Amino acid sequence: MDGAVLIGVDWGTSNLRVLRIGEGGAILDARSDPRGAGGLVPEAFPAVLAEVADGWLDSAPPILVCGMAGARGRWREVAYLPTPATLVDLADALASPADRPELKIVPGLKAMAGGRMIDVMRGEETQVMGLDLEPGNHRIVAPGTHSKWIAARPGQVVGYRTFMTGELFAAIRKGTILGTGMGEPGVDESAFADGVDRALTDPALTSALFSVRVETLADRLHPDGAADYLSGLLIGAEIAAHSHDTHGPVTLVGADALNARYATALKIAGFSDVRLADGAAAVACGLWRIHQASLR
């Protein structure tokens, strides 16, 4: 295996990520895949793993999994933990498919309030875990599909939020009158960062998203811009239910095209310690604690 003490898989919903783990949490190699675990039956998911992998798993190393596999309806649904919830909480709570003992699944966490369940989340956890925080209470952001903020100390979740700001950018884009005509994101930053600044200023979402519209047909934005404006309507939205609180770090672990989004989002609103880090590399670093801490 060339140094891997790990197979690190990644099971998101439209992705999946297989890594080769080395001591410490150190990526050695990986390979990616387009079929999600939102896409697949549980019987699927074993010749899949062993297509992306093949060759990784000769070896018998051990193999950690992470995400939407341990979600109902998919490999194994594996229960929610909790929070807050330690490093060694996820460690005591893996869970094998029953014909896949050598094969462990990271529980996902949740959110209660009154004796119910008002959040869930799964591969985030496994995200802080890996990163290397100072003492002390943290703010992470796991931008997405469905972005998460999570209140977090070293080693341990202590609660979250989730905002579904990639999902409804997605369906507004597709399946709405503002979405007529427009094109990607990512080539004007003006507009991106003109809706950021309304979504600030103007609480009522569901009207700011309309100005998308308004200020097309007004012509002061241009059809090739109204992805970026819609984008930082949505972004500026979630950030605008945290801007109570600008001081402290902010922590950043996505891809890096929506660090640089949210981070450019952050600083408009006022969050002057805004820090990137890479989810893949913290995805893996993850993967390697906890199933070190399962082996104490």
Given for the second form:
Protein chains: 2
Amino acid sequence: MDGAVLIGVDWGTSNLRVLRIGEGGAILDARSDPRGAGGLVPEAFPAVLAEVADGWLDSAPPILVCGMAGARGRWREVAYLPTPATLVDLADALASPADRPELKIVPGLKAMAGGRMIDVMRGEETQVMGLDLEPGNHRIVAPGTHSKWIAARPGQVVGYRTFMTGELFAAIRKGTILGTGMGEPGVDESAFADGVDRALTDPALTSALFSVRVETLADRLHPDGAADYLSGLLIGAEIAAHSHDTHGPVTLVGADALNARYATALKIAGFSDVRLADGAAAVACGLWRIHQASLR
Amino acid sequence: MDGAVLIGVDWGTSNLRVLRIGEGGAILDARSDPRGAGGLVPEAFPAVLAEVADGWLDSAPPILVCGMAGARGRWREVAYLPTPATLVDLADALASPADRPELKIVPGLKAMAGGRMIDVMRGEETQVMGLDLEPGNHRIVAPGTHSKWIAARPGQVVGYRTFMTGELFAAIRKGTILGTGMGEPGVDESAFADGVDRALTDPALTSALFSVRVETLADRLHPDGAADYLSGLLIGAEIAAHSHDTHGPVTLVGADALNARYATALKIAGFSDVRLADGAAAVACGLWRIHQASLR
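Now the other one: the form predicted together with another copy of the chain, given that the block above is the form predicted alone.
The next block holds the full complex; its first chain is the one shown before.
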């Protein structure tokens, strides 16, 4: 196993990542596959994992899975734990599919208010556990399809809120007039900043979105920058919900390009202490720490 | 012509309606066709109109067209007039395709602020002109794909703002996880009201949208009502941008079912004077009045 102590699995809705994890949570090797949990029936999971992890399971290493494999109707439903939840809470609630007792799945977390479940996550709780946070209160932002703003302390998720930023970007681009002729984001920083500004100052998002069209018709927005402007509008709308409190650390835990876009937008909004963390490394380290805690 | 004095054409992005219009703006007969202006090159318009209006054009009646036929790249671009704009302003700016001098197209309107174009409409200006408004200030809401909130006086559009409510509903339903298993709206009034309430009290729409999923997972929202809840969220978000001022008349000018949904949502938001007008009748009467004004 070349020093691997754990096989980690991050089974998202639309993507699967299998990791060979060494001491301390380091990623020794990684493989990706498009067979996300969202498209699999329960019986399909073992074969997909065996295929993607080909050769890595021969020595019967411990396997820890986070993400949507534990959702209802997927490999094995693992009930959401309520927030606040600690590393030990997660480790104590690991559960195995009936046919795979050596494999454990990390539970998701349900955010609670007034005794009611008000939000759900599966996967980001593991990322938070993999971060090296100094003592005190933190805000963690896991950007993506369903962005999460997470109130955290070291080893603890206090609460969180989901924003459908990435999925709305894709749906608006594909399914509305705004997407006509729209390219990819990442080419026009000025258009991105304009979109962020607009969202920070205009609370009526469903109207502000139409400005993608108006600004283009008015020749104030070049079609090549329209995707960046739209991205700025949606990321800006997410940040606007938090822009009443720009103090204290905000840690971005995503892929590099997405982290950079959010960092730019957070700075436009006046956030003073923006930190970057690698999302993939955080998942691996979180899986390793949860595994370690489960061995106590 | 059986009393028809005008052939009216309402050429929307995704739908075409041709009307035989009598004295006073009454609809004598109407035909619809799915060949909206959004999918036609300029050269295609004459033949489509001739086919749909088959027989109605034999006596060479006057023809007045509103909507997207006048947009850039369509039949003949007719420049937007700035708001405020009156019935006479529209009548004075009618323009014909080069090959059809007997046919006139109504210009759209551009909303202005600080000398800048901040919004665009094509078609709703004609609806407003077809309403019988008592003297004074009115708010007209034209619900639909791109809902318009229009400040108006009799025979005048003062200003307006677009909300992408209908198009976002379709794109979210088709292109996101929220649409999985979602049926049609119009079956669960309680879920619709819950969505409106949520949008009126939660300004973070991109997060509130995720509640479609959370409420379903928590068994507080039946999947059969999810489309109504989503509709309530989006209509509620549109109304929330205006809910600081619930006094004065608000006139809905759309199809009956959509008018009814908006009326319900406006009442939830505390609007005290909600009136209903038939959108199709308003287009016909508006075309007739603009035509009459053009004959002065």
